[in-house]
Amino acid sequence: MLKRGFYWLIPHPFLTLILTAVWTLLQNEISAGMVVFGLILGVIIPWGTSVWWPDTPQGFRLGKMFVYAGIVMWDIVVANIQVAWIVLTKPNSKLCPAWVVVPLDLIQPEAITVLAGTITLTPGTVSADLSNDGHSLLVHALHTDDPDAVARDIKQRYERRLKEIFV
């Protein structure tokens, strides 16, 4: 009972500190009444647009979110360097794009969207469709020789620690 009533008065708990944190950064300079308001506008903002909200997030890891979230920062930039790389290196002729369709194993919408988000982020790939259905994502490749193995990566390397996230 406790975690209903809980949900009803925050119903996106995370949404609530990202947008408390990101009012207070904004803010010329931290004070506690910019906190307040901030936090105010945390749960005012969640609360009013809940009911266009699918679902609320539940089993959410924000610990193994941050380990994810170093681990595409971290491919972030070998993959600026690695199309960086390409870019200086090879000529249109001998570049081998691709489309890969990648089979989702995931089911909630926040974390097929966090995917989709992190292949469009890290350079060289980008997600352009998903199926209707929902079970798989189309992605475009700037150079590979193997598209079976980007659909796997992909599937290995965000996915897996996706799933583990979004329980």
Given for the second form:
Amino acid sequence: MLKRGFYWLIPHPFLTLILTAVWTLLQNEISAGMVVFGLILGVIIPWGTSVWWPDTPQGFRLGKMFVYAGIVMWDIVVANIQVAWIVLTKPNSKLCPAWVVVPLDLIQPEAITVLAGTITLTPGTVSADLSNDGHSLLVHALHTDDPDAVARDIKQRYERRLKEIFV
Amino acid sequence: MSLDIVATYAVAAFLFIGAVFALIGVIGLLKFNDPMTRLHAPTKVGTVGIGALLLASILYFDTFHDGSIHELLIMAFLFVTAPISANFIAKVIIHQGTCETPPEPVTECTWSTLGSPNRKSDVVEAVNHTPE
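Moving on from the form predicted alone, please list the structure of the form predicted in complex with the partner chain.
All chains and molecules follow, beginning with the one already shown.
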């Protein structure tokens, strides 16, 4: 009963915390009044918008998410240097872009969104589309000799970790 | 005093890195000749370019003024929204057919951009299929 009341009032506890943090950062200073006001916003906004996000993701491992974020950050820097190198040195005729189809094991919409965002930010790939039934992801690779290897890489490096985060 | 000098050089270095990456993003945008490959240059090079510029800003205001953490928010919002705008542009390109036709998905269905509206039920079914 108490738990149901809690989830009725705060449907997405993480969203509440993030909104509070964002409000505090927006003020550019930490004071008790602003944190309290941020908390009020953090309760009202998820409550008011819960109609559009009815299913709370069940089971979310925050610690593993930080490890994942670290890996992605590193990959973003590496990806930028790689893409910059391709832009500056590869003539258009030698570039071999390709479509890659990634079969998905993830089913939670939140997890698929994180995966698609990660793919866009990392080495030479942009996620373009999701299939109607949500079981495959269309990815465009800037320069690759072996599209299957790109798909394997994505599944091995990101999807496997996301499966552990969203259980 | 020496800290100020180090900070000044660091700020200059980050500004330089950011500017170079932004320039490379623009070169890529102009150089590639296919809409899908063009999309790659600004989405990725932009993130480190702007990231370095914002890092320079944080460093500058921390050393010479009161300090500012707004930049962290800008970075967070940028990293969240860049993939989404790239996704929308990719969908438009697929829809217009100005790129190579994408291969079929692994299962019996079509890409959601190309699917007909009456098969929308598939999407709803997939979304509602989350485990309890």
